[in-house]
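What follows is one chain in structure tokens, specifically the form predicted on its own.
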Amino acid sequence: MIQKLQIGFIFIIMYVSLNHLFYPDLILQLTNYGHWGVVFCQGLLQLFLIWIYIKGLSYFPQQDVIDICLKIGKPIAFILLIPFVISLTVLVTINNRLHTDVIISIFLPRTPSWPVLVLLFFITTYIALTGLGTILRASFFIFFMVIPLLLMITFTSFINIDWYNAAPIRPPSINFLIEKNFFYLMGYSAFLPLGFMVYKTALTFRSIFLAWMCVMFFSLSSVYIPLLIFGQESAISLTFSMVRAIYTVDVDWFFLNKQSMFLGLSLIGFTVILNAVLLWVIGRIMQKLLRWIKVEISYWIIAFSVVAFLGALMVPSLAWTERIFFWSVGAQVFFMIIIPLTIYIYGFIIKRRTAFYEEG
């Protein structure tokens, strides 16, 4: 149970941290009213693939993607999980440098941005280090720290907002279904690494689908706080405009008058986590896929946390880290699509042909 609840901890802090930045910008970009009607329709056609997923999963207790795909056939494993690292890889470099970006525009605007990434880099290839019960642990201590600081930011963000920009609430017309913009809002995925935790404990639809109804309404509110504050023709012109609408909110009578500090901590916490978990998703497949060479899962890590790390470091401007960030975001699609379905196709197959040789 109490690891159920971390799983589910974890899955709420990945995507929350993946939502503040680009998310309610290509939002405020798809429609100019009844923006929660994309939200809702990204978020459950997300549900949907997550109850594809889950469904597979169950067809194969106590194994986790990589027992699956290995028993679909190595190179079926290897064609569908290497470029899978890579996409990881990819996303691990751009969560670090536009988390980066983010921390030094907030608290030191006149450092350069390597120390922040050395100490990213070695934070959160610690904890990777340390194992998936160090990072549920975490988890668990990361989610009552920061929700709490982002719920005090949602409500103090009331300060500022202007009901009558939220106007015409009616749903929007579903156009944005065959938007780029829309294509890019389905990369923003965090449901896959859980299918690699499932040797530790059983995933459940229930307890995903609660975590599903907070991150509906921490993605909402990252869609209206810019959206009430700014209105639809400001706010469609600002690159991270939830970050620059909690830069409007002072509280005098609190010790911190500026909210962004708060926002600061809490993309410090969730960035640590989602990268710790990447980086041993990472970690747990090249050590199961490339087992003759016996190397440790710890120096697979370190590798791949360099690699990023280098990566993040050669990124020349946020200009740069957004473009790469929307070519990485067909990749991050396709694998959200492909590997559920594979699983659960998959374990169908198995399912229906053992049940044909128990009837014979």
Given for the second form:
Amino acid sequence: MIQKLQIGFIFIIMYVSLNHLFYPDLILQLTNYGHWGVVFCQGLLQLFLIWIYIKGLSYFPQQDVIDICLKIGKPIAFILLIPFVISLTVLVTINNRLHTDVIISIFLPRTPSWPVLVLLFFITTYIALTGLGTILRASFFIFFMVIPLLLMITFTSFINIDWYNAAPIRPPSINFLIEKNFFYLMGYSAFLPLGFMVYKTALTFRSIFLAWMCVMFFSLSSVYIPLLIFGQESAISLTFSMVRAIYTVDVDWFFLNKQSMFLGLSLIGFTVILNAVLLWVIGRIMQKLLRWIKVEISYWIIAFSVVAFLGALMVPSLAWTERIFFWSVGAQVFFMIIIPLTIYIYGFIIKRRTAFYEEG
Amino acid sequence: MKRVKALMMLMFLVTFLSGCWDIKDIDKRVLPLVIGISKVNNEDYKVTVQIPITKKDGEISRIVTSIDENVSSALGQIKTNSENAVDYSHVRLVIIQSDLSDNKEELKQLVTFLMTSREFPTNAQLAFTDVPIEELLSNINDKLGVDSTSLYDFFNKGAGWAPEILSTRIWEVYRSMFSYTEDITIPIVDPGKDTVINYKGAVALKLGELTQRIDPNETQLIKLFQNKNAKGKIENVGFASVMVTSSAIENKTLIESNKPVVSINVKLKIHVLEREAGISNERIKKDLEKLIEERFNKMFEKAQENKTDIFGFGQYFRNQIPYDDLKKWREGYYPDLKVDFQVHTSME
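Switch from the form predicted on its own, shown above, to the form predicted together with the partner chain and output its structure.
After this comes the whole thing, all chains and molecules, with the earlier chain placed first.
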């Protein structure tokens, strides 16, 4: 039971960590009104993919995505998983870089980005090295430390909101479904790593569904806080509109009147866990795929973490981070669709075949 | 082996988590509270910073000036020339001189800079002034026994704060420069003869352009529409003076043959402070209602003429007008807007 709960927590943490930066900006650019419609469409599409994923994985109890891919065939596993590892590394890179920029803008305006990067690098690598069990347990604590902070940020931002800014509330036509940015939105996904943890505990759709509802709440709040505070017209002109919106909150009576501090703290907590999970997934894939090399998983994790760190260090500016992010998101969307579908179809065929044999 | 690795990792963390990068201790820092921005020779920006000196009972402040091509480099120059670290993250008030605020493009650029700058708090307040900024800032030091934070205290809501004083924040100004349906008013201040500051009312800003001046008396109404309480305001009806103890505002909107109509009901609870002999409560109520209604109608008429939506009526119609038409709110709909404004008062 605890395991299921932990997986739910880690699902929420990974989503929310990504969601507070680009997600609101993308939604605001995608539609001028009725934003909740877009958020729900995107959420439902993801839920559908998650359902396929869980259904597919349920055909193979006690096996994770790597085992299943190896079962299909070694070449398939290589073709599918090695690019996946690369895209995950890019994701870790961007994550490090983005959150470094946000941390600097909130806490340390005069510090160069590399010391912050070094810090993030060491913490995440260390957590990743400790293994899945520790990550899951840590996520438990981080969740209970950070979610109250996030809720507090959400509710204190009510001071500045103007409900009229949400109008018109009627969702627009569904033309946004075919837009490129909507496609990018799909890339905000954190469910793929779950498939690599299932050798410990089975995923159930119900627990993920509950976690998904929490994620929807945070997605909606991350879109609507900047929208209600700034209004559509000015919110689209800002980068990281959510962070900007939190900046405006001035709670004089509170012992810390800078709400953005809390946002910064929660983002650090979340991003560390997210990166640790991604690095652990990378390490596990490499170890299992290249079994003949006989290298411990920790060396793979360190190697890829160093690559991600150097990558983050070399990104010259935020504009570049954005560009790389969009490239990598394209790859993410590809894997989000391909991996669940492959597993589902393969599982389905295997099941049909065994059923056929049992009959015959 | 594993333990050694963990230990090494911890050692790194100890080194990097100690938390001291380029930090100057608090006693080596100065925290400007007020920044004034103006132009010299129509070209360079002049930035004046008022820094309270904490050592001497908080009563003295220093004024530092710098002139450069743009605001950020002028701010940077102050940093360079200061013996202590200058930390702008605690600025609470930005005062802009009217020669700069009259220029639409420059004002827009300035507000955008203040909004997007990393070091600047976006919830600092913004005010305009007609007099040279140094005069305003040095006025604080000239007044005997006045605290160096008084400029900020003036705008800060708290005990004994005059309710008609508007407080407009940088992010609100930024928002209004993009908004299709809402304009904003910014307070104007002068140095007072006997007091530090003299409140001169406000100015309406339409997409970065100044359109009209508003009396100190009238700004109260704007606050009411921003849903802030009008509590504490003292009104003089001629034969009596009353204090508003609480206020509420309700609105109904509809669109009649493509013309927007708003009916507004303001409910005020009043408390009579003094009256001439023989004046009934009813008469005071009626006169006060008439006074406020007239004040509103005068203000609204002027605002409509200037196509400046200072009360933010457009916000009410966001759900009733198609989004693409909202762009035309100021030019197309607002001039036809009919407002039925009614005040209801009750005695305490």
